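Form predicted alone, single chain, as structure tokens, below.
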Amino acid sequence: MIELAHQHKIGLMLANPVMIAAGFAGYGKAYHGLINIETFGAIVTNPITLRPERGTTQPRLAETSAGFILNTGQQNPGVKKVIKQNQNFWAHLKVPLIAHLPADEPSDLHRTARALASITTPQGHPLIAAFELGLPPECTPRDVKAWLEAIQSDAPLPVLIKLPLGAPLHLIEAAAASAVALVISTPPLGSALNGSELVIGHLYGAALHSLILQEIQLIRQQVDLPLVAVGGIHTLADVQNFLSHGATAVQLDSLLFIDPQQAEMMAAELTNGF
């Protein structure tokens, strides 16, 4: 068992390391009927937004040498809908599950998370296990101290702040101050062509690996919070690699689409090794 928040008096207990991160498992059903989603250590949804998202009108994906861009934007039919539509789901799922949530306005982050927050099991317990709050490259220790406060002014669980691959130091330390995780990172943005049409998104494969390690190398040495690798991670030998080198839990991205069978694989074995 790994323990991601042990200085918030929730916590957040995870079986094993090995998480799906946001956008990749939809809100915990994209996957149903083909790999057994509960054998990884937490969910990351989708985003969610106070509002419906429309998302992109581009085209949204285009394969790479190293990968393949994707964008979706923010794609999302808002917070009461995501509940509407998944509250039955999330009351049977044995893992826990992290809302994503974007940078929003302070006071839509905070209606967003009191909602998420709200919702229980019979028994009283919180379905959503924790907040991931993704931060955008532009934005400043300022924006980053009101977006939590947000957050967590009518909601009592746990934070991890997803940071910007390259997050200068002010912004790794005030993210710091208030999270319980940090995420590293967001992937890097890029373009490629689908036909003659240009994707413009963010870049994901197995190049990511290295700078991932780099990141999170340099991190370690400023922060003394768990951190979370995310990016460029396909293999078992990826995943004790960055777990050996400063990580305390990964999140998987990619892989999903390439093979999650892979995926369930790897968090399967390390579920025995945990």
Contents of the next structure:
Amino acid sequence: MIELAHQHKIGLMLANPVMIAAGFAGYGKAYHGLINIETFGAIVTNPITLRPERGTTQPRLAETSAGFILNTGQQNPGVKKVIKQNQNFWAHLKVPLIAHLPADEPSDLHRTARALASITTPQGHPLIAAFELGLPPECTPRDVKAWLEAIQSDAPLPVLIKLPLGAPLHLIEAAAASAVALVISTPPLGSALNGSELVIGHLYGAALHSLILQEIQLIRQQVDLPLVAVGGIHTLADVQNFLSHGATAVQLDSLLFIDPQQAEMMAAELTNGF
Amino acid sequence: MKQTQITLIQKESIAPAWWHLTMTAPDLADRLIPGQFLLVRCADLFSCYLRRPIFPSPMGNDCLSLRLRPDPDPGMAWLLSRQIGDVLDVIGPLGKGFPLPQEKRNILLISDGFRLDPLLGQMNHALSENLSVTLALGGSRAANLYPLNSLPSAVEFQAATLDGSLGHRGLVTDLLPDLLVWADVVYATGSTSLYHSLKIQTERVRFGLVKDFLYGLLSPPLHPCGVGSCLACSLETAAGLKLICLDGPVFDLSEIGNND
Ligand code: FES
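Given the form predicted alone above, produce the structure of the same protein in the form predicted together with the partner chain.
Below is the entire complex, every chain and molecule, led by the chain shown above.
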């Protein structure tokens, strides 16, 4: 077991350090029946915003060499519908669920977080274990503070912050001051052709691994709180590599598309061997 | 749906432009509905990182049939270069296939493309229910149409080729006015322009497009997850945003906008 939120009164205990990243397991149900998602240390949900988001127009996807570009523009049905559609499923899920909240107007973030934190089992246990706040590429320490206050004012759950790749030091410090752990990182933007159309979006795939490993090294020197590595992890060796170089836990992303069984096997392996 | 292995047991070259693959898939074959898809892992992470969708149809004895044309896509080219005995890692069955015809007599199957297996699977269903079936195929020339020499005699076959080398000279959609009067339900695979003319001509010939008449299989070349998590396959419909991998790939075309 690992504790990701030492200082927090509720804490965030994981059975193993292998989570699924936001965008790669829907709201938990997507892989139901295909793999056992309870094997993972935690599941981060797809983005949840106060109001429904239609997302970007097509094309949203372009394959690259050893990866792909994806831009869905935070498409989601809004917090009310997300809760309605998933509450029953979540109530029986035996794995910590971390709700991914993209940065938004503080008043909207506040309402979204409050709605999510207020859903509980009949016994009164919250169904959401923590939040992951996704920072946009451009923001200030003051923004981070406002977002954190908005989330936490009525929702006593731990908050992880997912940083943009290459975040400046003052932003890293601001995030570290208020989060229980930092998630490194939202992948960089890239563009690639889908037919004759250029798709601009986040880059996923094998190349991320070395970018993130380097980013973890830099951030490790600056701050002292748990770091979660995400980007291009494909093998158990990749996970070990991160865990022995500064990360407390990892999130799997595109591996879920490539080989879901392999992803599940890696989590199972580290449940026993950790 | 599961992630499992299927084995290539037969590979025939159907001259000049087609391949017919037969795979044994004991875990999947009898659960797969024509129109549903599998995501195949192609071994080369560099040129085909994402799994490729294939649309086979069940052919009895735990086997799946897949008719393919040579394809510039590296993933599909990889698949076509597999040899007998090779094992494929697949996820499926995914999505919703063609519905079974309910209270219909005359079944029209039509394609201007290469996803023939779902149509042939649907044909077998219809024949086993003693329904009347017409299969209409279109292509640029006779050599590009799949040679359906061994069609059951109960099936009426109509062809259209641009050069007139087989059947009607022109587009397969030229045949529609008569066929649409006859049909009680239409199952289509092919290009978006085929779906577009199916809709327009249905409205003209049948004075309106009702539900449960036109079904088409929408198939973007890539489906990263196939399970509704990546949202790469979103589609605007009359009933709001849908996902092709979960809500399709077979759609009632009366619910789909004209440019899709
Ligand atoms: S392919 Fe991922 S949501 Fe449809």
